[in-house]
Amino acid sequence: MTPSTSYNPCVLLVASANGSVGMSAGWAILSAGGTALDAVEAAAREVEDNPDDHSVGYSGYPNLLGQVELDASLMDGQTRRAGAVGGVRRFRHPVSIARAVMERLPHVMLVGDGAERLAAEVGMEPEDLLTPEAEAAWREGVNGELKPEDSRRRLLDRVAGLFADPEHVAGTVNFLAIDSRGHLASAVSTSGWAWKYPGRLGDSPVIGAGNYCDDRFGAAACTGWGELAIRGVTAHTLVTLLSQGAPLEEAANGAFAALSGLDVPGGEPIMNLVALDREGRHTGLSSQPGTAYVAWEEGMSNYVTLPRRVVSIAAR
């Protein structure tokens, strides 16, 4: 679908719950004619520096083996370039790095030791990213400490437990911003599941799973049990039915429809979207009651919170 060249887009900044700490600094560049990209970078990064949020940045909660590991995206929506970032341990602001991956390599994706090695080139500080606190849960959550040297078959046996620990599976940042341009841009930043498989990488680094976004049609963004988002690539699902023509509420419920039937390890599914069109009409979607987002758009002294409508994924 080609849509119409005469829209007015209102400025607009969306987050999850969580991103309350960063929308003064989102709206800030958005209020002062600065673009989305600027916008949701700077307000993932408020929360990267968070300490008391355990899914994102420093004080993250850590993996198995204790150490902490970040994943982030950012997307442009006038271009749909792109950049993400998985299992960096060293550096607190993923998003950022995601961000240099983007507009100074030619690549999408980095992980691990590369991508440490581009934020240290561009002149980022390295720093340990595990607080005492967050070492305290971990010790408490896996019931003793692991070390490298650990067989395999007990980080297996110890994996098995995750899904009997909803409370820490899901948690990560979204932010959606439209422009004075009228230009989208999204971003995604997490530490993952608490106590994960090293190594392990969710949907936020995955451009169409945990994030997508097109100036043309509109963006979305996911927390939750992120290998359900990349088995139903939920966020490219939704942009994709607004470019056949769904209004944004029903491409949301498309986007859940798709997960239908996955089978999960234990437990029920856990989803939790915010998406946005064209226009500046948005939405939140959780297969849990009582979940929240926030917006800031144009005409408003501070963010409002909002509930997120609750929508069941079927069972197979």
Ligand code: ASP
Second form
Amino acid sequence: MTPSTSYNPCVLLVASANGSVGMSAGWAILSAGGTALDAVEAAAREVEDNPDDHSVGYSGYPNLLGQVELDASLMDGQTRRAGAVGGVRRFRHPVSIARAVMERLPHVMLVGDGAERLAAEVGMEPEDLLTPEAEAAWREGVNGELKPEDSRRRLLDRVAGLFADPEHVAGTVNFLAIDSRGHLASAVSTSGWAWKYPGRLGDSPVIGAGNYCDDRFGAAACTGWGELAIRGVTAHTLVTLLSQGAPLEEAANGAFAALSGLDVPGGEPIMNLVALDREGRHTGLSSQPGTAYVAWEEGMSNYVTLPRRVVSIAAR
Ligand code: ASP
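Could the form predicted in complex with the ligand be given as well, to go with the form predicted alone?
Now the full complex is given, and it begins with the chain already shown.
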């Protein structure tokens, strides 16, 4: 794992398309000489605050029982320290709780009550995250059929149906940054699959699956079927390929290729990733046509929206 020798740090912020609402906040930090870690956290917080984004933070779509459960992670490429939280129900900024895990505890991941306890200890305010709009969509999405006391079997049947449902709502935000000192950071935040089984964690809080970052090589983050990115260790696979000398596009192809042949419960497997290498090259891939990512580089007056390269995943 030898880093390449020629290296000119290039200040850069890359995100999934729904991260566009956070680009200015992230860029303000990077362009003022701030850290990549501060930039990705600040950018993700903007998306967590966005009530129109039902896949992240406040107003995220809830689980099968109508409870919002947020997941997030953050990684520092300089130290390869990381923080992650899952199943957060009452705090709108899981990315900042993830940072508190990383900086204040000797742990990497907290879930549920423990994550909320830490959030309260560091001064965050609890609130109800389920908006009337998200609740109405949930009622329609689960056809008003499910109640908290429903049997496990009934809930499982409903979740199995979601895999084959082309309308099922998904989303997540990814941010990757390089700062003026050449340090990298990555952040991912999500409310996960709409109507997911209670307690389900996707790839977003799993370091190596939905998020990975290493100053020496690059960074990657995913959206799409979290179960696939966990099984394929997708973000880490890409960075490992970079560490072995693969150019960025080849490493991204390799991370997608590692997903081929995984059996899936039904429907078309969906995977998207954004990635960058330490020289500031960036890319976006998707298994679906017509998707985009955003990037802001030194010298630009605003971010640009770029098409993702379509790479299909062969299901078994
Ligand atoms: N990857 C997210 C999850 O599985 C969802 C998504 O990106 O659509 O929770």
